[in-house]
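So this first bit is one chain, no partners, the form predicted on its own, shown in C-alpha cells.
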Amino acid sequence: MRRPNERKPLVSHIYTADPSAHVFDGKIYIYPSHDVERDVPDDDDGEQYMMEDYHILSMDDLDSPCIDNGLALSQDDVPWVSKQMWAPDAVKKNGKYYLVFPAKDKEGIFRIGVAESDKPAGPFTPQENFIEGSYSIDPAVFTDKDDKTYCYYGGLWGGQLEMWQSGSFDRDAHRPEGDEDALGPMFAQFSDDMTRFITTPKHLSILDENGKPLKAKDEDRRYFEGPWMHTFKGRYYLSYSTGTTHFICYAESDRPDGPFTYKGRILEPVKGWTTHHSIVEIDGQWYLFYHDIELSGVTHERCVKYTKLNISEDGTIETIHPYD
C-alpha cells in the first residue's frame, strides 16, 4: 500500500524540479531546483531552464505535509552568477548546511558555487567566488564513513561536459559519438571547510558486463547528467539520468570513485523530457525522489514527487514504473 502523499506531487504552488533529499536533524529536507514560467522555445542547452532561486522544502515525516521554507538562496545574492540556477544538492558538515550549486557565470560558463548556513533551510550566505577548477552541472555531495566529502557532478549537451575535455572550455570541442568512448560524470573531493576541491576533477568510468567503457551510441546505459551517490552493505551505487533515453540508470564499484560497473535502471521514463533524482533512506526504507510534468504538461515546468525503493540484500535496485 502506498503512502497518502507518494507518487503526487509535493507541493503545486511553484514548480519544482530536480530533488536532492537527505535527513538532517529527523527531518526531511528536499533540495529541488525552481522551475519558473517563461514562454521560451525548448531547445538542446535547455535555454527553457531559467531558474533565479531556491526555495527548500521539508517534511516532518512522509505522510506530512511538504512545507515550502521560503527564498533561500537568489542568483542576485551570488556575486559571479549571471544566470540558470540549477539543480543544487546539500551536506551537512561541522554542524553548518552548505547548500551547492550550479550556474553561469558572468561568460555564460557553468560553475559550481557553495553557500552556507546555520539551518537546513537557510537562508544561506554564498561564497565570493564559485569554487575554482569546477565547471559543468548537476553537484551532487556524498560524505563517507570516514568524513570525506566528494562532489559528483557534469551534464552533457546545455550541461557544458563536453566542452571542457581539452582542460581548458571549448564550446567547439567534439561530442563524443558512435563507438568513442562516453563520458562520464566528474568526481572530485572537498576541502573540510567546503571551500574548494583538494583533489583534481577527474572523470569516472562506467564499464559494461565485459568491464569495457560504456560507448557513446549506448544511450540506454551511458551517462548524460543528474549523478547521484548512495552506498548500501559497504558498495558504492553511482545513480545517474541517460538523458536522450530518460532512464535512471545505476551502476556499482567498491570505491567511491570507481570505476562502476553498469548494473540496471531504477526508473522508467516519467513525463517531461528531463528524469532527476536523488536516493535516501528514512526510518529504515529506502525511497526515490523525482519530478515529472504532471502539474503544468510543459517540458520546464516540473513537480517533486517520491516513491518507495526496493533493494534487495545483494544491492540490486528494483525497476521503478511510475505510472502503474
Given for the second form:
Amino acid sequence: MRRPNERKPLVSHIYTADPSAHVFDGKIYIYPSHDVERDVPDDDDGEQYMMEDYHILSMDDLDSPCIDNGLALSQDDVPWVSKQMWAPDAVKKNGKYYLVFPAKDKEGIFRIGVAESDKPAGPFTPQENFIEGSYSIDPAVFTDKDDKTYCYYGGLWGGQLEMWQSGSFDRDAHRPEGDEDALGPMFAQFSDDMTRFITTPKHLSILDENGKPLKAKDEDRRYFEGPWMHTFKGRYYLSYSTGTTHFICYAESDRPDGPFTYKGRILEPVKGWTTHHSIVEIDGQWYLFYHDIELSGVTHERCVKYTKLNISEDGTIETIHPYD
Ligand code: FUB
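Okay, that is the form predicted on its own; can I get the form predicted in complex with ligand FUB now?
All chains and molecules follow, beginning with the one already shown.
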C-alpha cells in the first residue's frame, strides 16, 4: 500500500531537485536545489542548471502537505558566489542548522560554502568565503556516532571533479577512461564549528567483488555524482548516481572513509538525465527521496518525490523501479 503523497511531486509551484531529507526536531525537512526555467540549451557542463537560491521544504509527517518555507538563501547574499547554486545538504550541530552548498566562485570554479541559522528552514547567513580547500559539487554531510561531521562530495563533468586530480585546478585535465581507475567521491572532516575542513580531502575508493577499484569504463557502477551516507547496523553505506547510466547505486564499508565495496542498485533510471537522492529513516521505516521531470518534461525543471525503501536485516537494499 502506497501513502497518498508517495511517488508524487511534493510541490508543484516551483521546480525542485536533489532532495537532501532529514528529520530535525520531529519534523521532515527537505533541502533541495531550486530549479529555474531558463531557455538554455543542455550541455555536458550543466550550464542549463542556473539555480539562484534555496527554498527549504518541510512536512509535519509523510502524509501532510509539503510546505515551501520561502527564500532561505540567495546567491546575491553570498560574497564569493557568481552562479549555479547546486545540490545542498544540511546538518544540525551545536544547536544550530548549517546549510552546506556548492556554487561557482567568481572564477567559475565550483566551491563549497556554509551558511548558518537558528531555524532548520532558515533564513541562513552565509560565511564570508567558501570552505578553504573545497571544490566540486554535491556535498552530503554526515555526523557519525562519535559526533564527528564529514563531508562527502564531488561530481564529474560539469561538477569539475576530474579537474582537481593534480591537486590544483586544471580545466584541461585528462578524464579517466577505459581501464583506468574511476574517480571516487571526496571525503573530509568538518571542524566542530563548521567553518573549515580539518583533514586533507581524499578520494574514496569503491571496489568490485574482487577488491579491485571500479574502472572508468564500468559506467553502470562507477561513481559520477550525488553521494549520500547512511549507516545500518553499524556499517556505512555510500550511495551515489552513476550519471551517464542514470542509476542510484550503493557500496558498503565498515568505516566512514572506506574503502567501499560495490553492492547493487537502489533506483532504476527516472525520467530526465540526472538522478539524485537521499536516504532517511522516519519512524522506523527507511525512505528514498529523489527527483524526476514528471511535471515539466524538461531536464533542468525537476520535482522532488519520496518512496519507501526496503532494507533487509543484512543491509541489502531492494531495487526500486520508480514507475511500477
Ligand atoms: O542540480 C544540479 C546537478 O544535477 C546536481 O548537482 C547533480 O547531482 C545533478 O542532480
